[in-house]
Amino acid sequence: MQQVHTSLSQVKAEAKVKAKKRKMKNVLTITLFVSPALIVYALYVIYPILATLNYSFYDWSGSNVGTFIGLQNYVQLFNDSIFWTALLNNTWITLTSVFVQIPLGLIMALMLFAPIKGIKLMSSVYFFPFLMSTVAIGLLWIYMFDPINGSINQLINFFGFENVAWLSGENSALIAVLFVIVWQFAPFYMILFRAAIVGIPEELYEAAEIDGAKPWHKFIKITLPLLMPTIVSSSILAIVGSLKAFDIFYVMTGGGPNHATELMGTYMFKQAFVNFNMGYASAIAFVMFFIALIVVIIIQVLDYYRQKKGVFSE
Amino acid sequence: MKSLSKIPLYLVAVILLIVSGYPFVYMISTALKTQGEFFEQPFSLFTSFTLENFTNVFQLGLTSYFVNSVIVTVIAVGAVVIIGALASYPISRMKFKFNRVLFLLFISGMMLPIHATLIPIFKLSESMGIYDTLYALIGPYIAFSLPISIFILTQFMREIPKSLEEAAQMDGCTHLGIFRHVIMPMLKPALMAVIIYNAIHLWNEFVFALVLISSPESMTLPLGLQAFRGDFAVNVPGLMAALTLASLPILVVYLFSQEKVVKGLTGGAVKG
């Protein structure tokens, strides 16, 4: 009896040691597997955000040691009318993305299922704009919007309108670039919606047809509600993407004329790498980060309540 | 009657076709004109077929931009696939304390505005002595490709049945062995999506290149195109030739494997 007991406790102890060893081994494995990614990520993503926050408290040209000025960069920023124009323009991109781009993407996706000849071939062309680099798209559209030799003016001449100097007018420049953004990204949303439409069970439409539903009714009562999760996630992607916008504006207008198409991104870039106001630029950059953070938190909270209520859930 | 009702559908389809396709037709057709022909007839399509613009573009250094883009893209994508897959393995398949935190930490990078990191990364590349070289781009490219890659890879890894892994463990496989011989072979579709997504995005990347590169020898394609704009201020056909050549690789890949490219590009958002 005694012997049995000791051997049992021995086994237990051995098992404990083994478990501990395995745990140690697991910790080692996890560390080895994760650390390459974590090191690169910490160096190029996490550290820079903290450094940006730190720089934003300095008056600093980038080369010498800066002077600590507390929150002065932020005070200056909130009194800077160019910054507010930039913020407004970022908002315009968000609104255009959500209310023009996404509906257009949905229409394009529905067209892919239209019973017409050649749609497959045409749909491969629909996707082209999303593949090209933004710089190439910007350069191409600069010439499309050219006041004299541009195709856009050629087209509006045809309909009896006068030539417009698109990219040099303060309002028309913004409209022109927003148009190009829609042109570039609508195909992306088309693909998202296509995948969602494929997932809708055919029987629902068949049942509706038996009940004598018109195509429009089928769309409102079946397609649209079932696409709601995709519309929500597309909107999130669009909003987050809008905050990051930079390339197309930088290439097409450079934020001009007279800051009319300035974005937070282009303004930050100019302050940092043209004017060498690195402290001030860091403040702009950190505000961009902060806005993105707020947006993400709002989305998370809404998502939490949505899941709780079960509305729109798949 | 039935075919008549389809006319509006055809109309919409053709309008979409023209709006999405015309700029490309214009670009290629203009690239094939001489400057004189362009000024005479800026809108005529495929009226001439000069190849002079293309040879000019190569003489102006397009080849070196091209090579730089290939180098940076290949190295960064290769590295992202390896270290992204390595990190995704414990995050998706092992239980530990910081599991969820790590996952959120990585994928929150998808939401991050790049501008919030530009100045420190610029200073970092200067202090490491790699400013204005291709090395300066590799680090940020890997770091900013990790979030989407880990997002896609963990999604796929979670779906691999646990039993496969347990069987391998019984046979005395280590985690590295399981990762290499069980997980990786099953990940092919996900790895393909990760490669395509990142390759296209990095091929087209502009902001980091703009901040970290200044001399023409180190420029990647998007930056080089932007520089061409100065050289070709009045030579529209020349610029169009450059744009055509720069867009060609992706368009060719797309035409040969459409579904894969489409799936890869939307891999983060579309499951399956």
The other form holds:
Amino acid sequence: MQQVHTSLSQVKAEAKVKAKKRKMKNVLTITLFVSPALIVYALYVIYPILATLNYSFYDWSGSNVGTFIGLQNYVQLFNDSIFWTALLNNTWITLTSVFVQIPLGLIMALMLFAPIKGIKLMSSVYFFPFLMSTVAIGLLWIYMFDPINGSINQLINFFGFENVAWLSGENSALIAVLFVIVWQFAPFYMILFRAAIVGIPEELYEAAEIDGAKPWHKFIKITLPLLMPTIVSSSILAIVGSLKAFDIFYVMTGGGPNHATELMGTYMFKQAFVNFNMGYASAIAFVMFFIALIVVIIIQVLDYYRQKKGVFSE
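What's the form predicted alone like, now that we've got the form predicted together with the partner chain?
The next block holds one chain only.
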């Protein structure tokens, strides 16, 4: 009896050893397959972020050895009126992207499912602005916003109004570029929503129709709740993209006139490659990253509690 008990103990011990070896083997296998991606991620994402944070503590021109100045760049940044103007402009882009681009993209996606003749052709026409180069779009709209010969002012003149200096006026330049951004990126969200709508089971709409639901009720009770994950993802993309916006503003206005369209991205570029103040530019870059990180965390937390409470949940 004692020998049987001993043999059972040995079998259990051997089984534990084998399970431990198997677990270690699985961990090593997973590590082997994941490590290339982790190395690339660390080199091209984590290291640049940490290096930017490190450079922000230096007075550095980019060529010579920098001088450690602690938080002086951040103190200067938070007392810099141009930076606050740039942050406000980025905020306007964010609000426009979330509350204009995304709803417009959803409306365009819904239109693609309407029984309208030639709607397939319209889907290609809708998406065309997003396929164009940002530089080409900027140059195109510079000509269209031309104060004398631009088509926008010619249209305004047709209705009896005077010409507007769209890109050279401090009050109109930001509005003009925001209009271009909406025109360019709304088709991107249209494609995202179209793909999400296609994935909604048709049986849900058929059951709702049998119950006498009207189109508006179908949208509120079926389409919108099932689109919430796409809306959240689109909001994150819009916010992050708005905070790091650069190219279209640099092409169309260069941050002018008188910093009226200055962004954190354009201001960082000027400090780095015009003024060669790499330390100060690094501080701007890290603040951009930190703001984007905080906003994304807030969105994820709010979406978690939304799902927990069942508001607009699937």
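Here, rigid core means the biggest group of C-alpha atoms that superpose within 1.5 Å across both forms. Just so it is clear, the model here is predicted, and its values are computed rather than measured. Residue numbers count along the first chain shown, from 1.
With the core held fixed, W183 shows a CA shift below 2 Å between these two forms.
Core-superposed comparison between these two forms: the C-alpha position of P36 differs by no less than 2 Å.
Positional change of P147 between these two forms stays under 2 Å at the C-alpha, relative to the superposed core.
Core superposition gives E206 a CA displacement of 4.1 Å between these two forms.
Overlaying the rigid core between these two forms leaves the Cα of M24 displaced by 8.2 angstrom.
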